[in-house]
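Only one chain is given next, in structure tokens, and it is the form predicted on its own.
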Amino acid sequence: MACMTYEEFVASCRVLLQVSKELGDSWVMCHSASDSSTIYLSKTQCFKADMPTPISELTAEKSESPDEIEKLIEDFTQEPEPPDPSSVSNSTPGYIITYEYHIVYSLSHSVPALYFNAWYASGKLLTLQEIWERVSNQFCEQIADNKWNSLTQTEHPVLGRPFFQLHPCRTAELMNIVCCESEQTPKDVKKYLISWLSMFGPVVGLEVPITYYNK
């Protein structure tokens, strides 16, 4: 299984942080107020978007898959189409939503975990239902089918406040397959976190530029 120790997580965070700095991205390293040795990465991003289509309005017809893991890998590893900047900046009607993403180490699963919060310009936090409805179209059916075990609200392990979380229970399993298919070792500190983020981030709007792989 493609797990990692906390020391490997910290090393991988430093690599991601360095690449982010070189590319002019906005990831920053944060420390726990009670224990400076506990770190996580944070990034804040604003979106202007039209109201999403609720998951409940999706068609009831589902495509059957003989192997759930293979379906997840196929969907997660597809390179997403780049967004059209004009469609984002000129969307009407639209509203501003701010996302704050955190990459945190999961002690119980020994893998990275993605936590995030989102709020409107008024400061009002999005509800869990609104978060489910804003999941990328590429993954919304998967989330709808298993939303309570994949995307939920829980206590942030460092901050102790409610945050949304993409559950890391199958991260090691998926990363092990991805590492094998890409012929990289599960312990490849430089590539692990970037590969993981590019697989899970797009589910909740966090895209990883292809330039991260060229560094």
Second form
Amino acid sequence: MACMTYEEFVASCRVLLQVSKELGDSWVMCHSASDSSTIYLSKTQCFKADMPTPISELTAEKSESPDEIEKLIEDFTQEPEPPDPSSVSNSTPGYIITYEYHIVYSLSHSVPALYFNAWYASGKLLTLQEIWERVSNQFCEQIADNKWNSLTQTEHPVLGRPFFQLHPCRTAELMNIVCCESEQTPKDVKKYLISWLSMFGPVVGLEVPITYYNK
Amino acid sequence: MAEDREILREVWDGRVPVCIQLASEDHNTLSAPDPYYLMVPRLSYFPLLMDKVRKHFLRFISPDLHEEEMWLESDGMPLKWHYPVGVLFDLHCGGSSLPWALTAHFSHFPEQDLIRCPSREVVESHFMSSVKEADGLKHRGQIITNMQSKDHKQLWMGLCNDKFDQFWAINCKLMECLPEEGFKFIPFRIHFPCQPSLQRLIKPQTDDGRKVTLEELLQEFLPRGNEGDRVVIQGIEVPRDTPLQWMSEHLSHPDNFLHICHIPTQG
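Could you output the structure for the form predicted in complex with the partner chain, given that the previous block was the form predicted on its own?
What follows is the whole complex; the chain from before opens it.
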């Protein structure tokens, strides 16, 4: 089983942060308020609703200027009608949803776990139902078949607040397959977090650019 | 393997008295509705016990709140329903004045503090995921993964229907270990009245085979505790020299975690 200790997790986080910095990505390290030795990684990303491409990528080619981005955000900030859970989301184009992703260590399963929250511009959090509906097409069948055991709202282990979580209970098993196929040793700490993230992130809109592997 | 059945039974039968009032801002009648009194099992979860309470209050609230989720508050603190009733009672009431006075709300859901719970499935999913976590710590998850889904269901239904034998017929498998070794790690959480709970790794035995006690756990993870602080598990102050392995087998909640409440001295 491809598990990792907390120390390996921290080392792997530092590698991911370094690569993120080199590539101009926006991962940051956060510390627990009560115990500075407990860390997690965080990244915030805006999405235009019902569009899987993050806004930063939409604008990246044209210009990096913050004014442009702000204008774009302004354009998208219009709120939809109060969300109707039965409606399909493509009927309400033109607003943005902010995702905050956290990579946290799961002491119980000895693997990293992906937590996130998502909210509308008003600050209102998305519901679990809305989160399930926004799972990308490629994965929605897998999630839908087993949604109560794969993606639910739970307490963030460091912050103690509600967050959505991709369940980590099968992670070690999956990572074992990945490590075997890529002839990577399970202890190859450097690549572990990046391989893991490229597998779990896309389920909830977090793409890992291929350039992460070239570094 | 848990052997002291009498203790398991005693823990299972623990109940706390609660008195639930409707929040004044939520009732649309001139006078406040009667409060609802009930005895609730320590090991259960509030959303599993609130159907009648909800129904009782629905008559007194405005129709546009009828579909809203009901949430509970104790003395200004929203109650995290995803912890067992007994844990919340020990943290927020402790029996200082009985029954435990709670307020039911139908508006202003504190989404920054509480997990949404629109159905019992949410509770089941949360419960099973805690059991898996605990088994991850005790047996690297091997026992729970090898169980059939009907066994999972039996654990859950045993808890929901307050059926001790039904629950323990399965739970005893999760408590198995070699007596000379114990679990790999002891699944525990330390809870505080006003800050996030704490989870750490601890083994039930030292390398030379000595049993690790509650005292050692507290010294390692709560070094700054004060003299008069109380440490409460399942409503009792357990002797500090009790071995963790024994506690894990006998005083854990159905989610297989030892929930330890740290209650600081007043003032």
